[in-house]
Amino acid sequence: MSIYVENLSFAYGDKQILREINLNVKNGESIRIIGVSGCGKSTLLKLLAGLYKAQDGIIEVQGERNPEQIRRQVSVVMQNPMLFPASIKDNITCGHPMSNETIKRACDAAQLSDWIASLPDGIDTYVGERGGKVSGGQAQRIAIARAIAKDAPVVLLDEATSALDGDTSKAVIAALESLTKGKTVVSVSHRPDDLMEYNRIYRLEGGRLFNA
C-alpha cells in the first residue's frame, strides 16, 4: 500500500477540519478529491506530505509514519508554486547534488527547455523575488519540473490546473503527464472536471470523506 490513513482527525485549535478520515492508495494508483474551497483539501494533503503531523489516527506513507521520512517519499506540486529567490536550476535542484543530465531530463519533461534556450543566461536566469521575473505558467512548470528531478514514489497535486487557460495549461498538462506517469497520485480540487484520469474520485464534505 503506497497511502494509508486510519482514522485521521485534524483541527486548527477549536476548529475541527478533518473527521476520521480513511483512505488507502495503492502503488501506482491516482486519485482525485473535490470539495468546496476552504473545506481541508489542502490540509489534508499537507497531511499526506508530512509537512503537518497527524493529532489524531494513522498517516503511512510508503511504509513510513514520521512527518520527516514521509517528506522523502513525495513531490508536491501547488496551485501557486513556492519558487526561490534564485535560479531556474536552484529552483530545480533545491540545492541538491544533481547530474546536468537529471537537470536537462526534468526540463525536457516539464517543457521548459525551449523557453530556458531563448533565455540570455539560460537555466542560471533568475526568476526574481517569489518567482515575480517569470510567468504563472513557467513557475508551475519550474516546480513540475522540480518534484520530476525529485522522483519521489508519491506525487501530491494540489489545484494544479486551476488557474490555467490556453497553450499554458496545455503544457502544464503535458508536465503533469511526465511528472505524474507510474507514479501515486493524490490530486485536490474545487472543480469535478478535469484533464487527467484518475482510478477513484473523493468527495470532501462536513471534514469526512465519500466516494464521487
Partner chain sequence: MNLMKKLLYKRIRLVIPALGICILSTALTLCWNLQLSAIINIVNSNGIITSGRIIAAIITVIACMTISYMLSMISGWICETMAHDLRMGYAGHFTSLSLLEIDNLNSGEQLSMLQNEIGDIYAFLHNNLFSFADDAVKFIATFIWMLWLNPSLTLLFNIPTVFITLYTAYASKVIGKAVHRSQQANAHMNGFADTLIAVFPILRLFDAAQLIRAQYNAALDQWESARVIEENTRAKLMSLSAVLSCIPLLLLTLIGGTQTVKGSTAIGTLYVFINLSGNVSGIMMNMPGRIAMFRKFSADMMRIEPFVSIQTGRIRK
Given for the second form:
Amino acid sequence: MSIYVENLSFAYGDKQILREINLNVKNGESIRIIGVSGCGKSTLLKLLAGLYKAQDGIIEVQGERNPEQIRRQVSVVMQNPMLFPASIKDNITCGHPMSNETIKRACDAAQLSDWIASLPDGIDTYVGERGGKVSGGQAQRIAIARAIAKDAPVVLLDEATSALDGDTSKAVIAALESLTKGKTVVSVSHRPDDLMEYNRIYRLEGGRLFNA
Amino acid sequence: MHSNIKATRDMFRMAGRTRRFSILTLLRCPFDALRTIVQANFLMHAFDAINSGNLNELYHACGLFGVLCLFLFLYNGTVWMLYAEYVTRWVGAIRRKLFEHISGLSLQQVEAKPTGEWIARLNSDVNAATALLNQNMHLPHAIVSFVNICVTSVILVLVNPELFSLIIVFVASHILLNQLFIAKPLMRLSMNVQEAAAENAAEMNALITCADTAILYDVQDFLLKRFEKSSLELRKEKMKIQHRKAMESGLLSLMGMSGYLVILLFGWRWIKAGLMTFGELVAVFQYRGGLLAGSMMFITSLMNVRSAQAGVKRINETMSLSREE
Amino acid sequence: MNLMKKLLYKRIRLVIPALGICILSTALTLCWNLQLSAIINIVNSNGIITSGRIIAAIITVIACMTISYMLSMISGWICETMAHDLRMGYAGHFTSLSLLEIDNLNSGEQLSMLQNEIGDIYAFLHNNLFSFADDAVKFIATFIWMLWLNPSLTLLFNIPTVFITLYTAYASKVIGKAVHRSQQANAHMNGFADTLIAVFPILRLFDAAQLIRAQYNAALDQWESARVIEENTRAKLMSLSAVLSCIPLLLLTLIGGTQTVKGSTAIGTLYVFINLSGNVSGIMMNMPGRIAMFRKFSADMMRIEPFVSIQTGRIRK
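Please give the corresponding structure for the form predicted together with the partner chain, as opposed to the form predicted alone shown earlier.
Next comes the full complex, and the chain you just saw is listed first.
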C-alpha cells in the first residue's frame, strides 16, 4: 500500500476539520479529492505530505509513519508555485547535490529546456523575489521540475491545474504528466472537472470523505 | 527585575562574545567623566588666570586643553569603532541564530501564527531587543553615566561639600519629580500607544487584504473611515505621551536654570568671603552639568534597557520553541 | 521631498506659530544669558546683587519653563498630525488601486512598509523636525546677538566654524553614502523574513532550509560589513568633528581671556559667550549626524512617495 490512512481526525483548536478519514491508495494509483473551499482538502494534503502531525489516527506513506520520513516519500505541487529568490538551478535542486544529468532530465520533463536555453544566464538565471522575474507558467514548471528531480514515489497536487490559462496549460499539463507517470498521485481541487485522469474520485464534506 | 536580568543573560549567552562586551564597556567607562574633568579644569585655570591677569597661565591652560581634547576624542573614536563592530557582529549573531531557529520549526508551528507575527519576530523584535546595545542611550551608557556620576560627585565633595549638597538637592528633586510625573506615567501611556498602534496596523491589514472585496462591494470609504478613526486614536494616545515629554522639557528648564541661579548666588557669597575663586565656581558649574547629564543619561538608559526587554523576551520565547529539524 | 512639502503646506497654520514659539524661546534664552552676564560681572567686582535683579531672573526662568512646555506641545502636535496625514495618505493609496493592482499586492511587504519606513519617518519627524528649526533659529539669533555684543570676538572665534562647516558637509556626504549602503543591505536582509514564511512549505517538503539559510547568511554578511564600514566612517569623521568643535571654545577662551585681561571685554560677557558657544559651534558639531539622518529620512520619504496620496489644501482635523 502506498498511502494508508485510518481514522484520521484533525482540529485547529476547537474547530474540527477532519473526522475519521479512512483512505487506501495502492502504488501507482491516482485519486482525486474534491470539495468546496475551506472543507479541509489542503489540511488533508498537508497531513499526507508530513507537513502536519496527525492528532488522532494513523497516516502511513510508503510504509513510513514519522512525518519527517513521510516528507522524503512525497513531492507536492501547489496552485501558487513558491520559488526561492535564487537561480533556476537552486530552485530545482533546493541546494542538494544533484548531477547535471538529473537536472537536465527534470527540465526536459517539465518543458523548461527550450526556455532555459534562450536565457543569457541559462539555468543560473535568477528568478527574483517571489519568482517576480519569471511568468506564472514558468514558475509552475520550475516547481514541477523540482518535484521531478526529487523523484519521490508519491505525488500530491494541491489545485495544481486550477489557475492555468490556455497558453500555458498545455506545457504545464505535459509537465505534470511527466511528473506523475508511474507514481501514486493524490490531487485535491475545488473544481469537479480536471484536465488529468484519475482512478478514483472522493468528495470531502463536513470533514468526512465520501466516494464521489 | 530578576526575570529581566535572566532574559538579558540568556540573550547574551545566545549571541556569545560576552567577555569582549565587558572589556569594551570598561574601555568606554572613563570617557564622560574624563571629558567633564578636562573641561572643568580648563575653565577653572583659564578664569583664574584671567582674574589674576596672568596671560602665560591662560595660554598654558589653552594649550593643555587642546592636546587633551585631541587624545580624548582619539581614544573615544577608537573605542567607538571597536564597539560598533562588536555590536554589529552581536546583532548579526542574534539574527543568524533566530533565522536558523525559525527555519527549523514545523509548518504547523509557523502556520499557527499570522505571517506578520513571524516577520515581526525576525525584524522588529530583533531591532527592539538589540536596542540594548544599539540605540542612542543603552546599557553601556548606563554604566558610563554611572561612572560619571560617581566621579563628579567625589570631586564636588572635595571641592565644596556645601555646594555639592545644594546641587544634590536640585538634582535629586529634579529626578524625583521626573520619575513621579513623567517616567512612571510614560510607561503606562506607552502601552496604550502600543495597543493603539496594533489596532491601526490591524485596520491597515484589513484595508490591504480586503481591498478586492472592498472594490466589489463599494466599502472602501467604510474601511478608510475605520482606519482614520484608529489613526486619530493613535494620535490622541501619542499626544498624551507628548504632554508628559513637554512637562519634562519645562521641568528641565525650571530645575536647570533655577539651580544655576541658586548656585551662582551662593557662590557669590563664598567668593565675597574669599572662600572660593570665580574659576572654581565655573568648574563647579561644569561638574554640576556632568552630574545632571550623567543622572539623566542613567535614567534614560535604564528606561531604554527596560523597554528593550519586551524584544529580548520575545526573542528568548521564539528561541525556546522546539524545532522540528 | 515633494511629499514633505505637501505635508508641511497642509499644516502651515500650525507650523507658523510653532516657528514663532521657537523664536520666542531663543529670545528668552538670550535674555537669560544677558542677566547672567550682569550677575557674573557683579560677582567678579564683589558688588551687590539686588533683589530686583533676582526677581527678574526668576521671572525669566518661569517664562523659559512655560515656553519650553509650549514648544514641545505644539511641535509634538504637528508631528503627530503629520504622521496621521501620512498614514491616511498611505491608506488612501489602497483605495485608489484597480483590482489587477490589488491582486499583485504583497500584504506582508505593504504592512512591513507601514511599520518600517513610515515608522522611521515618524521617528525622524518627532525627534528632528522642530529641533532642526529650533537649532536654525538659535544659531542665527545667537550669532547676531554675539556680533552685537562683541563683533571682533564673535568673528575671531567663529572663523574655524567656516572650516568646520565645510568639513561637516564633506563628512555628512561620506556618512550618508555609507548609511545608504547599509540601509540597502538591511532592506535586503529584512526581505528574507517575508520570503522565509512564503516558501516555508517548500522548505520542509524539499528539505531546503540550508539553501535559504545560506542565502540569508550571505545577506547578513553583506549587512554586517556595510554596517561596520558605516560605523567606522561615522566614528572617524565624528571624532575629528568633536576635536574640531573644541577649537571655537579654545579660541574664545584664548582671545576673550586676553581681551578681558586687557580690559576690552567684561568677564560676564566672556562667560555667556562660552555658555552660548554651543548654540553656534555645538550645532555645527552635530551637523554630520543630523545631515546623515536627514538623508536617510529623505530616502525613506522617496521610497514611500509613490504609495502616499496627500490631499493638498489646508484642513483642520
